[in-house]
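Just the one chain here, the form predicted alone, laid out as structure tokens.
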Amino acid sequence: MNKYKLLLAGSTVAIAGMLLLTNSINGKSEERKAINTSPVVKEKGVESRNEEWAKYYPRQYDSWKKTKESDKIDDQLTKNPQLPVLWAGYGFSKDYNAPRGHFYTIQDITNTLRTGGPIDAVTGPMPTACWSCKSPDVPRMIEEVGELEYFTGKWAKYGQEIVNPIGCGDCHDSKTANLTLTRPYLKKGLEASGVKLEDITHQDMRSLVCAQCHAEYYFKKTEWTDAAGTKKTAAVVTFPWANGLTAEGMEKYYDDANFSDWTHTISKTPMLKAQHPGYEMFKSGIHAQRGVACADCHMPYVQEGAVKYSDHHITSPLDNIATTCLNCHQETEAEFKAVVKTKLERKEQLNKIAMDNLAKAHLEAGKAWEAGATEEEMKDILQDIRHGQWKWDYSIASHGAFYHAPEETLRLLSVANEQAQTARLKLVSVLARHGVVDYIAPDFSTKESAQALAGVDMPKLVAEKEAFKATLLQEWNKQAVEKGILNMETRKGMSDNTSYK
């Protein structure tokens, strides 16, 4: 008899436990279901609240708002203080910092002193091009205006509609939540380039959605007539792709077209900025070279029960090693961390010697001219300047090219030095004849010193900022709620820190 009550409890156990298995089972299924089931997140157009996303989405959201804790302001001016000298003239000898977390692009951009402190729609010194790789509004407000429209006038001019920072709506389609390319001016550069929209794969648009942000580019002048009959002049966002991705084919494409960003204030050089680009350097590293994507990389998959999702805290790999670099590296982490600690205290060697001869190029051609020095003594003197600093700027203006493309940023780091050395070289010749010998450049060793050769009037931009974040940036704030935009609960926890206070 107690065999058979032993044997009645036991299957009553195991019947119990497989039906706890079996509901699991089902709502684990039931979860996979719905996660894989896209929702409409809008019908139509660009949903650029990304709070709004969170209610479908709250796994990717929740990952994605641990970029706030990338808030430290890591000054690069102060870093480095050839760099004032090297962009004497232009908004970047002013203010320039690591990049943060993507939780910060809107904050940043106003903070910066790059983009002044305007006064009102039409003041400034930046164009409306300066939001493009700041908030999915961008795309919302080309939708809503139409490209030409969108880049024509001054930053301030949309400053109470760019209000959310970079986020689904950059990446995702409203409607679909699939992968899409939401900034028109990649669609143009990739097709400039030779590629095929039809032929991009899902493994691509991996990378290319990261791209309409992380590249290089520049503001094409565009003259239009609006629908009123209004002749206007845009500031097109344009990538120098028509040459391929490499640093010699964009320097090719803004000779041919005569461009430049700026006057250098000191050498008179007609300067190129690079701005950022990761995307280029990555295609020409070994990673992209074995079809890793930016997402693998940068948004690992996460697990957590039946469910696998990308995770949205995009930050340096090496913050996650186990689970990015290691999937493919053999090192254990401890091993993998010193071999690039090594590598990149090389390439900062490099890197600064070739700052340190950019910044005396550019002095001693001040010197030059202070000395009576001819257009023609200077023609190829300017030439070289602009190329050695393209090519620096290239190198190491996406902070995680060294990572993408270790060998690309050493070689053009290395021709970098020797074109600025080329250009000190014919200047002494060229000082000499004007009856300059032995001639040091001052020094630059300080942010101070280097701002001062480059006159940066530091507390008057300070004060502008200051002025304009009290008064119309607040007006921008306020205008976006009401037009129910931007809900301010979701700025809540975010710093206010910057360099200059």
Given for the second form:
Protein chains: 2
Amino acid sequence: MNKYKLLLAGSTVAIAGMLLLTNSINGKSEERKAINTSPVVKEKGVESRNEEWAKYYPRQYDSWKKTKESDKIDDQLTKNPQLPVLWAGYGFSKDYNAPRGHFYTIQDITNTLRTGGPIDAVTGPMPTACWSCKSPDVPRMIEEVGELEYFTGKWAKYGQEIVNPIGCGDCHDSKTANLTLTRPYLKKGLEASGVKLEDITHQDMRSLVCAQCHAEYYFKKTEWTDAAGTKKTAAVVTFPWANGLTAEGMEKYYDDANFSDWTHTISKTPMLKAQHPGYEMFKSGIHAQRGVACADCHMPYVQEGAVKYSDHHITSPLDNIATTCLNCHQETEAEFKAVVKTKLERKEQLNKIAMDNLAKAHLEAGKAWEAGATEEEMKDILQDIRHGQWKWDYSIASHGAFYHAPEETLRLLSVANEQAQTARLKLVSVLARHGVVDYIAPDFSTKESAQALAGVDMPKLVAEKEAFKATLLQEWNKQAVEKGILNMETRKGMSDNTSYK
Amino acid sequence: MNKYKLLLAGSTVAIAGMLLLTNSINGKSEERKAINTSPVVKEKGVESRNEEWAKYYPRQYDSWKKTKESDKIDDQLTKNPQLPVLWAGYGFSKDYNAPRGHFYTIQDITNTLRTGGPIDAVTGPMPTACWSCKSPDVPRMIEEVGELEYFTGKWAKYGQEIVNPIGCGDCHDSKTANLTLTRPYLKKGLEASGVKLEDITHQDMRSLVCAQCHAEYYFKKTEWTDAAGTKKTAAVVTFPWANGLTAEGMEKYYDDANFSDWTHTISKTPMLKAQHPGYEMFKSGIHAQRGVACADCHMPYVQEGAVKYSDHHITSPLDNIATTCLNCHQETEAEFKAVVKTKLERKEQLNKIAMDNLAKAHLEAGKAWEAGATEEEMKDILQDIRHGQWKWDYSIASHGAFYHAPEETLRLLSVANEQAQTARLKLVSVLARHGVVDYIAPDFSTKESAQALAGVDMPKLVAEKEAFKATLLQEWNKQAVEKGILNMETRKGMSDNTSYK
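Rather than the form predicted alone that you just supplied, could I have the structure of the form predicted together with another copy of the chain?
Then the entire complex follows, led off by the chain already shown.
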């Protein structure tokens, strides 16, 4: 009997042990599940306050906040004085700087002379659409008021609502933290270009969240009626992708729609302004063709102790060649830099040529009008200028196109210049026909001389902006703080650099 | 004692065994040495008969002979009728085909209308230098008569001597079979560009043997006195590399030397003809920068049973993507082809634009002269045309530049076109000053119309060539056979295709 007792006791211990083990395994599984389930930042809607995400994602937040380091104002109108002439009559002739870090999107849109000096919610030159790529408050507002209402009215309408710079809620779902497309216009653009949204992969998403803003778009005039029966007109951000993601495809799209962003004040050309077709240029290049995503190079993984996360200090990979480019490019940093330098030099050479000739074409066309040229004489010429400037702008307006798609950049710059020169050749004949021989365009070798040609009244623009910043802007911030959507602490130590003071 | 005897016998056997083993090891070593020592094809001088090399290198020879398959005549003047205008007054306006296999170099130089129809050793338009890249008989002749004597006289001087197409002796030493530079002008060019010949590596040599011919050169007029005291003038093949291997560097070299290949018969421009700066363009591209040699892609290794050798059927790697490109490019053949196709399309687009405008510039300049333009008025314009056409030609004259250096090709085509358009803009003013308004250049949309503008008398050229082929050429071949340097068997089954009959 003793033997049986012993066996029984042994079995009991074994069973108890197995139960404990099972429990432990289940426990570990629960633990794993908990670790791998993202905390809910907000149950419903978009959490636009970046600092709220910081509570759960401190490392990502800290790295994102390093975009604050990119605070230098690099005035492109001073560097390339052809620009005010090219954009005469359009906001960019007033103020245009090289891009800064994501941290500055709200400050940039507020400070730029392009948005003017509104004195209330219904004044100022720009529509609400101008906020669209600047803040996670945009998808929050679209959810709150609806897409068409969001796109109706003046930029100043949302000054007290759109206050947090590009951050977490622009790319991440506030409940699941998954990558998500918060901008309806990208989805529509993708569908127009033939992409099935259900086929989008995770690797696609690692570029598409960026493409929400780093893409070409225009403001499509859209009539609509609100719930109260009021007829309204919205300016809806729209991606012109129906003919594909190429400069020529979009040019055709705009031509077919008889669309122009503005009429050039010197040449009277119905112009197109390329925004920043970064995604489209990237797609035409070898990195995209080899399956590389934006995040692969602009958000490399960082190791901190046992934790690995992706760097949200989004900047040029050239600032961090060793942990980005050299992962694939098997060469030294010096060799890699030399290759990139040559690419940049080639682009700069063709860029300068094209800008010079486009600017001259505008000024020579202006002279032709002055001399009495007819619409009939000018029609083809203005079309050449429109198409040439579109291709030039398309090829250089986005970040790093010279690297993302060097060959496409050079091709477009070359064709842009050919179209500018074709216009200029025709203009010599038109001018001669109206008695103007050997005309030489006036000087545009400085920002000041170029802005004078473009009719930009800088003192007035700056005074308006300063007044706005001293009054309405203060009111916006006050209201946003009261509403609890803006934490002024997050702007602490922020410089207030601009190109104009 | 028995024990000692036994030990002694054992030792003796061991020593004998060791001696045998040593002998066997030495024998193996001798055998290895013999296997690894190339047979001597010719003890002294250059063996120019490719079939003599075939006795020792049958596989390499058989693969080389496959270059015979590339026998199609692809008339570039028909395909791009701008060309006869661009080259008016120069041989290329008469006849210019896409390159064929190495097997055809002698036939090509003999058949092309550019070498005309000499009737004896001192007639015909071209100098001896024209043979320089066509045959291993060239280094043989240079050794026999000296470099300056070789470069003195008319092309027809060596018809009975230079009879074997580009082959073994062009790149391999006849005694050691090592890669060797048989052309003195490459060595001089390298030294002028700052390369120390003693630093050249084996991998360098796998490109440099190709660079002997696939490079830019000109015929430098050189006065000299022979051993008998006779004053002579040589046209010496010279690489213009003293300012580096770039289009701009060589342009400066030629400008500084006040050199022109010919004077354009329509525009009176002192022109430069780019030959085939394949090596230079390749060096500016990413493959060269990553240490790839010509032979890596154009002469891949082939396995036949236990033997591995490099394929001497030199052609485009695109004919053999799987064993060439895909060794490094990790993608499918279809994906790879698509990338290359886009590169080619970009080049073709810019090439056509530049050719059109350069041709118009020549014709408009011709009209300006007609209208009474002065040297002073035309000077800058002709310089623009000279520089523009040089860059255009430089970027497309060599094989595969669009692939070897796509960005440099696009850059050069763009700048070429800018210079053409600058000339044309100036010409509109000059023409207007001389009473010519709205001038439109005559049609050059076919080879025939373009050759008429260029003053090419095809029936006369063809008749001269046919007469030459029926008479002097037969005599050359007869003499070469008698001398034992030409084996007519090697030309068996060779088609005699040309663009003109």
